[in-house]
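In the block that follows, a single chain appears as structure tokens, in the form predicted alone.
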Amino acid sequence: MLENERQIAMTMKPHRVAQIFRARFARTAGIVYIGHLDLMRTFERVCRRAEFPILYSQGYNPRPSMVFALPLGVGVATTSDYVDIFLEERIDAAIIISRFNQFCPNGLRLLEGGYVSSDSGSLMAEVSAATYHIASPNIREYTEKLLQRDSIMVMKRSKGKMKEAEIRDLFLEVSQEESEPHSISITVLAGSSRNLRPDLFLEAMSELEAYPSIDKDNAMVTRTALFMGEYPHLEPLSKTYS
């Protein structure tokens, strides 16, 4: 078959109504050091090994249909992230979770999940905020000093260029546990339009408050929650499935 004939054939496949399984997953241990594209490929391989009836995109180069809520940076762990997996048929949630975890690498696990309506909005579009737990020496002291500023300007890459950006208004909440003196939790705006990555926060402390580079670079970052809605009326994404 010629290349253009194959392309036409792929686009002429009959449309199928997707069964969208929304799963909450955790990523810890050594697998935190792979990039987002590699994480996507890992999910694809695990789903194939588990023999899930995955729907594929149409076109010349079909790909398994799945959407992640918010890409994870290299080195960032998570205990509560989300992915939509598009299936040809409905499978019991317990079976999906069990079979996925049977084939996934160490450090990656599905925790729970359920189905969302096929006409529901994009998972990525629903994300509005995220919470990060950051452990590093003296981070509380430096965070307090940073947030006393009326303006926090950082250099941020946008469309391939470095631009100055204001991040002070992206902070929503900062909390800390007395049992963990060298850690904080920050809740920040997140999503496709306004998003504060934890590395930008740490870089701002280093540049503006002289936070030691060795502590910045070795900070342990874990995303612990993703939310939808508007602050202060945030709800976890787990509210979207059943």
Contents of the next structure:
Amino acid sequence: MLENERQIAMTMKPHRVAQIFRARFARTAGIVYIGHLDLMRTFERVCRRAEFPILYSQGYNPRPSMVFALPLGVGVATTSDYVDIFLEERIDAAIIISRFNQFCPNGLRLLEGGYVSSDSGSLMAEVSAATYHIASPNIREYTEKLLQRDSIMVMKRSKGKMKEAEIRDLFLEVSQEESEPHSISITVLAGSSRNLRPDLFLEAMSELEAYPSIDKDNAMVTRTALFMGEYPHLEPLSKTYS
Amino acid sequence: MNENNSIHRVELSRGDLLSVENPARYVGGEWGEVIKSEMLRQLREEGTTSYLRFALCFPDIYEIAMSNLAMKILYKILNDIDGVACERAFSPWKDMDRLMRDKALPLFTLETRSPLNDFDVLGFSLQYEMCFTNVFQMLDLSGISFRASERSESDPIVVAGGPVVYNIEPIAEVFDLVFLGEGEEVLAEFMDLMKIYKASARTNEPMSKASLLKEASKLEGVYVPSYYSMDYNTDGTIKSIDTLVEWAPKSVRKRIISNLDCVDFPTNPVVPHTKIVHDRAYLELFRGCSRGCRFCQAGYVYRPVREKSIETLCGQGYELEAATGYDEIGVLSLSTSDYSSLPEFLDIMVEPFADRHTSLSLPSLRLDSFSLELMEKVSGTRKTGLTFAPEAGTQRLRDVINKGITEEDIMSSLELAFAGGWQRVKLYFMLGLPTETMEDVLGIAQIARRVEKLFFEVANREGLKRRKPEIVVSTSMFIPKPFTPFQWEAQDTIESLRDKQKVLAEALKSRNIKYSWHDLKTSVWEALLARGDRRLLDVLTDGYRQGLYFDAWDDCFRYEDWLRVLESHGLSLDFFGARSRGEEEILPWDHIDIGVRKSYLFHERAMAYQEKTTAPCHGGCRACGAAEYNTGVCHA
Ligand code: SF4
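Target state, the form predicted together with its partner chain; input state, the form predicted alone:
Below, the chain from earlier opens the complete complex, with every other chain and molecule after it.
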């Protein structure tokens, strides 16, 4: 009886068109040490506390609809990541940002954002490249040496098994700041098809170039940009809403 | 990560954090965390602070500690006091423990990463006996001596509270003082004393720890272990419990909150970043339970029953949901169905919560047609498993333990549930209860079989063909606990329990029934700790030194090693466990007063042996003694 009523109520619910708010966010401090699932849960709770009219997924166990551009590894900070938040109605971007920041834990922050049309491509599928800033002693010299190789083979976990993989062709660009002798920025392929995780890069350096493992473990890694488009015509994801 | 270099801070590198399981356990910074900025300023600028620094310690890992309601309550109560800064510290898991020892890093609080030695008070919340050795771990990692008598005036004051402190004797001498009962009021009073104590340290006449304890011992609910000594007979039983100072009361009475509407409840608790064991917000309905199950310590030590008013409850429920962002609110009490305004409460809460995609979870619900409808309402279309705890297999034995649930109750509610589409049922029982015979053990199988048969009958009748029930029977080993009518009972032996398990497993064989049981060795050790006396402290510290801790974790608990340590101290397991005590015997907790009289417990024990039940006290007072608190159900 009860169940039938609920079914009827569900089908009567007017079909809503989602308003997709694409936000750029940063994370620093202690909260960098949580995994992707925990980060998603944290975002959900912030949105609930901020009382955004979030759209929930249908089905057995409805969840707030949210899509992240690219999972962030444990220990990786970011100054430029993206999330799509699906809302039932449009709310002013400035209000979303300020309310989110009011209700979010230390270290997490929405920086900017805007609405994207609901027929624009999925955020995850758009991502093609990422830039990581890595601060660690002598990282420049070692990176140079590593990238002189024609082939960089590393052991990579895929579907539970360790497999050897070639990563040399995942590197797109390397840059460095004069003022920071012990840091480097690498731009690499990213996304669901081909992706280089920064820890794999550090791992390769330690395996192949004998980069000291204590430095490898303590390297400060920050994702500083996410791009769409094909190299060399990369465009920042923020293009999609601005 | 912090710019305040002048603040004494335990530094962990990125490599350290990434080398351990779930580093989120150690970083703090969660929503709802409280850091007193004025205290930070003082520390930074003056290197010292006028704030009373209280480290709230839980001797288990983050995910367990953060699931505990008492922790949330105390964190709020303490931080709401002006001039008090309460921070959290938990047991680091083995990987972090090793790392800290290797690098000589002290244990720290999550809020400011300060070492525990920097605090004025370390307050341990003790929820289960098996965590005792982790108290040593936390003190050890902080370089603090285990025994109160070995600590100096400059060491932190180490205190404890929680449900196991009603018999804290095995580790009583660790603590300067112990809070018996509910902490909200007495902790605030103690903090007032601490402020005087701390302020006096800056004067010419600093107050001594001894005088602090003397003042504190005047507060109701404060037990100072060093004021009591225990003398033993040659057979190991207690000869006398003596007071060592003239101002020590003969017995120390637990403290309770008379009106739950008048104390603050944490509606804005810390919301962990990472998934914890009970990942939901908690709403407390009432304290105490009037059913009087004779094996249940909580049923006696929390007396009398005191309810929160529905107004308070609903207000707190809304606040909690809004402030935390949790999508599940769990109600908490010893027996949800006994809350007098439960239907009204649910009428008010369920719909607005559902609109916000928030669910209510209702554990310890007695099942009847009303509650089934309820469960459907609160959990939507999800048909999760149903749980029953008949505890014993025959009506005779259920009468002995005063578990007021009949087989017919179970069958009639299951009939409704099966017809409504439920198919998963969990049945909880205890083995080794006083007076138990094989007939009682086989009675468990009979119930499970009846449930199985009932399912198919209902399925046929309702045309639910080809469906199968999933029945799980789970047994645990009965553990006699202090302050229950069974506190004098002998615990069954492992050998006898194994036989019973074997017989039961045989009788339960069916494709639709799964049988699971708790580890017996853990239960035997828990029984020893539960009724232990002060002679166990040497055993426990000795075992800890040999690497025995995290006993609450099955894969860490090393029973044989513990037995060896116990025997090396000339003590035997059977003395504490498999021995029944006489009425005249002095029990290690006889100087503790929970309000319920020992004579009442003994009377209840006699009733048990006569297989006579005692009705819940909301139908009429049984004169247990708790009426002296002048509140709750006793005065309804
Ligand atoms: S004094 Fe009476 S009413 Fe109060 S808890 Fe005891 S039996 Fe129940």
